[in-house]
Amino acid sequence: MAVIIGFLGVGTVSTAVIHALCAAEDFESRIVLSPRTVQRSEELSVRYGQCARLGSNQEVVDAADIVVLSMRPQQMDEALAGLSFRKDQVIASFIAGSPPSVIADLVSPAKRIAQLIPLPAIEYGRGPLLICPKIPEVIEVFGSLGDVIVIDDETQIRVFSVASAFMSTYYQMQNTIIDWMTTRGVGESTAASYVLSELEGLATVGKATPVGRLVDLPAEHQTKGGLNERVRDHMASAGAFAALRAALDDVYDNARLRSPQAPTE
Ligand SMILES: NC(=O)c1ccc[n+]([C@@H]2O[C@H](COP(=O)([O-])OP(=O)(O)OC[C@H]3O[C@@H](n4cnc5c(N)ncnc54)[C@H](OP(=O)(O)O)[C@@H]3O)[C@@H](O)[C@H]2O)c1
């Protein structure tokens, strides 16, 4: 399906999106940019035949059927004043905390407003893509860029929220293996090699396991008395997956995001 996907905001996530969109085979869209920032945009627009800078943000509202929202979540509001949508057109928001009702005002008429949680790894097609509610052009546009997953009710963006803000625990946990690797002699770039492959396939063997099994894998991963167990018993016992579920519950209890669960509003 070809469209017109127009991007109000041209930053990190937008251009990691459309680098991933632009380099897919059947691409057949045409995306038109906002202009404010002016060096991607133009370096976009130079790079890809499929992209445009146009002059202002009304003309990529007028220009687009699909409109995506991402601008950061404090510049929504002066960034939307004044614009005129269309009923035909779908908003497509990777603004975080402003989950479809919240945007609704903003963009009417429009009525058609999904939310799109994109992780940096969009920009290589890989890791999950939250698309909240099932709206099928968002689907078929964005769709190939990772693992899609669809959720309908939207007061449940925020636990997908909370749940991708591990990343920089994750790359932390990864580092400090490393790091430790280099203080008992390895070479940095030895032992980068060695981590990053560990945890890759480690990945794949989870994505590889039926959801039910899941909950087996640490016992799979280690040997009674072994040198995995003794780790992770040691990890257990500083209280380290106690905390990482601490964290995630207050993350998501008191996180300033515009949602309608959001108590700190
Ligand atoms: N980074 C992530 O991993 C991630 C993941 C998921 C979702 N998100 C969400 O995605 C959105 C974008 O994040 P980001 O990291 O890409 O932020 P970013 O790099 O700061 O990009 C935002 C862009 O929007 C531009 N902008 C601001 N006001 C504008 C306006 N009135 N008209 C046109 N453009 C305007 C900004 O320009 P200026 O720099 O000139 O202000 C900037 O280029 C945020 O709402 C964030 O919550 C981010």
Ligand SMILES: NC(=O)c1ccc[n+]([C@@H]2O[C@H](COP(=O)([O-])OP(=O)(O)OC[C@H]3O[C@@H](n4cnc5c(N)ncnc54)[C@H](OP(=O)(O)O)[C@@H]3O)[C@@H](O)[C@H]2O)c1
The other form holds:
Amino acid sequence: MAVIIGFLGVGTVSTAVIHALCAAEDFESRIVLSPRTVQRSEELSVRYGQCARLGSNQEVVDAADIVVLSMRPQQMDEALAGLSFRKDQVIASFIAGSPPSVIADLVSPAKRIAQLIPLPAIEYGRGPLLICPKIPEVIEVFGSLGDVIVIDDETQIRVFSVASAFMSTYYQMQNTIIDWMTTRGVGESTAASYVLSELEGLATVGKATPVGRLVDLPAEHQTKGGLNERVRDHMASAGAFAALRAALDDVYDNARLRSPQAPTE
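Form predicted in complex with the named molecule done; form predicted on its own now:
Chain only, nothing else included.
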């Protein structure tokens, strides 16, 4: 399906999505970019013949069949204020924690609105892509970029957003192990190669394991009195896993994603 996709906001995630779209052999659509993120929008328009940087956000909206909202939640109200959308347009929002019902008034009269949660690995065709609700045009354009998970209940979007909020924590754990190895005399590049390959292998096993057996993986990856058990027991005794759950609960219950001046969700 050849359409015009307009991006309002060209940040890290949008850039990753655009790279993935333009790398696909069967991608026939055009992409128009808002001008605010000057360097990224100019680089993309030079790199890809499918991309063009326009002069204003309204020009992007006017040109697009599918409008992608990809600004920070705190910028959403200001960025969308005064823009004129069309009833026939599809809205694909990358804005965290802002389900279709929250965005509806800001993009009226457009009524077909989907929330997407693409993560940075989408650039490499990896990772989950949440879409809520199912809109055929959205599925057709973005559905090949990752592991698509479609939900219809927008009240669950916040759960998925919070579940995505451990990315920096993951990399901090990864880097802690690499750094520990270097302090024990292993070269940094060797340590990194080992840890990164180990983590990729663990993820591969996890994806290949039936959902009902995921709970068994910790025990299957340790032996009684072995090294894995000792590390896991130490982490559990230190409250690491309970702290992770508490952090997720805190973000879910207390994070405010829109600007203080915006109406409460």
